[in-house]
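There is one chain below, alone, in structure tokens, taken in the form predicted on its own.
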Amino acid sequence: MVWELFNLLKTAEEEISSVQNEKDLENWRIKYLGRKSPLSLFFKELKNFSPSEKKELGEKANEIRKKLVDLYEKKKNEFQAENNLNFSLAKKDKKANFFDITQPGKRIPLSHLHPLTLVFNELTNLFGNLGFQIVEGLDIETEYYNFDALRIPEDHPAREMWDTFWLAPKDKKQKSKLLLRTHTSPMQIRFMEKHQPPFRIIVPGRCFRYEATDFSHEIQFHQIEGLVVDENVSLANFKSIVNNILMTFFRKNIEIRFRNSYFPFVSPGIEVDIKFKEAKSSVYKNKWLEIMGAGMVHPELFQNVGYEKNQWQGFAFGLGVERLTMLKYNIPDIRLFFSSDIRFLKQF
């Protein structure tokens, strides 16, 4: 008899899981908890058992009855909660569907382009107007393209200028060490290996250096690399292009100077500085600010890519996008670019 009741409980549990509405739930209650249910009939028959059997069987039957009641109450509460939610949504929808045509319209907030995106777009358009082709490079580079092919071998002191993120080798068969590129200059070699002059390209992209962060330094930043190769190219051509780009970008509010510098992959090497005629911030007032490194492409780079000796000349340059953006929009801290602060982004 007890086993029949446990089978009854199991059947009831299976059936209640398929109950979809309150009407079916009421039918389930009548079937398993009603006056004519097998459980109710069992309680009526308990008087025919001995006192010891009556106690044991009665406890088992009450336990099963409690579980059936719990199943019923749980399902009933689920339907009640669902009805309340539907009522609330219907009430909300009714209110939402009301439209007062006399009310003025609401101004929808528009999204903003990131300041770095704005500067990238402006610079690529300016260079594009001068016939430059846009080329994309790789964030993960090999030691050969990032250093060796650019005249920076492993024992060269210039490597200390680039604090490098080295990547663990995939396996022992890996020929060249991998790293996060420290500059966009590797694309000079990669592009020249597959293309013959004349050409003029720019390479916008991210770079990475392992250094302490402060208001003017970050572990990731952006550069725009430029490369022009032709038979008769000189620094005069470079100065003309740079003057055109910077004067347009800063609305002619700057002075420009060129000074000697050193980079292993150019000869001679130069730095480009600017000074604002009318600075928005006292931090930049009457100060020369470095914004670009450049120079004539070293002849050894042409030999590394298989160009005919003494036939081609070229110049290369790399400008920091964050630095130009900070100067253009008077941004005091480079870390703001990667902070995702909505208050900062809404200004642009």
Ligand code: DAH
Second form
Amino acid sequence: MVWELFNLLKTAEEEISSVQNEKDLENWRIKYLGRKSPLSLFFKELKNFSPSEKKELGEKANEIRKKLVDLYEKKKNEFQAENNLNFSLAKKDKKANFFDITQPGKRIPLSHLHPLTLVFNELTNLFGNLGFQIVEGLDIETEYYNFDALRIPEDHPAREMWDTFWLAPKDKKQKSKLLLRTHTSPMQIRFMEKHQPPFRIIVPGRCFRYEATDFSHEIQFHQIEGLVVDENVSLANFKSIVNNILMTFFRKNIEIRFRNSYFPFVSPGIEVDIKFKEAKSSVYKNKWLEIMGAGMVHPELFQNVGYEKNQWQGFAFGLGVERLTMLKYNIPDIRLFFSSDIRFLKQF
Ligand code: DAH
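Instead of the form predicted on its own shown above, give the structure for the form predicted together with 3,4-dihydroxyphenylalanine (DAH), please.
In what comes next, the whole complex appears, and the chain from above leads the way.
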């Protein structure tokens, strides 16, 4: 009988080694350790033996039982360990898929404002704060507004200052020749024709000149024209406004100089220069740099637009926007503005 039990132990051992899951293990347990297992039945039969046999057989059977229990426990522990591992792997997996809604989002690269736009925005704000109204003109002008009305007649040597892109006439009936405006000054006339003083306006706009390009010349560029007309307007007012705007724009890092000059539509004519106190680049160091033309509006312009004689005074100015932007941001070449080079644009 006992050797039958030993056989049983052997098959039980073999079987448990191929048990793959907990369910099979449970079946194994029922088969070898359950109430109806051969071992249990054997224990029940023990009472039929004599006391000495009972003792001997009982001890053997207990040994086998213990071995079977050990086998079972060992396998069970194996499964348990595996389960723990799977559980922590699942946890890890969960962690990998975890979505933290409090995390800041991925930055979507934003586009940048063009440096000229930045400067336009800043300057129009500064002028706006001083009560200037913003007016816009057209890129295409007539010869009259661009030149004649500004006292620049055809044979006037000053016209050579503005090399012009002329537009082919549409037909022979066209009265005034058309051109791409060479400066924003024509809007002075257009505005005055329609408005009575007092007023203060600025005209931001694009201009064109037919000339060779280099680091400081482009065939297209931008100006901000200014015009202030009132009963008592003087150059002192002009100087104070220019000081105010430029000091704010360049964060006080400049000296300003006003110098005599000539433009046909103003009298006297003035040019404004700046010098950097702390030069960002050696190119600008200790150099006076011209940044705008200006002057008191010539009385003939008032006549041209039909204003009453001797009633009004005014000053006008024209700022080079590229020049100011180059100085502010230390840009070495005007051609960069229109190059569409993303490496350049990204810096602003
Ligand atoms: N229109 C001039 C130019 O393009 C600049 C200028 C000079 C504008 C004097 C003005 C002024 O309003 O008064 O060179």
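Numbering follows the first chain given and starts at 1. Note that the structure is a prediction, hence the values are computed from the model and not measured. For the two forms, the rigid core is made up of the largest set of C-alpha atoms that agree within 1.5 Å on superposition.
Once both forms are overlaid on the rigid core, the distance between the two CA positions of residue 317 between these two forms is under 2 angstroms. Core-superposed comparison between these two forms: the C-alpha position of residue 63 differs by no less than 2 Å. Once you line up the core between these two forms, the Cα of residue 121 stays within less than 2 Å of where it was.
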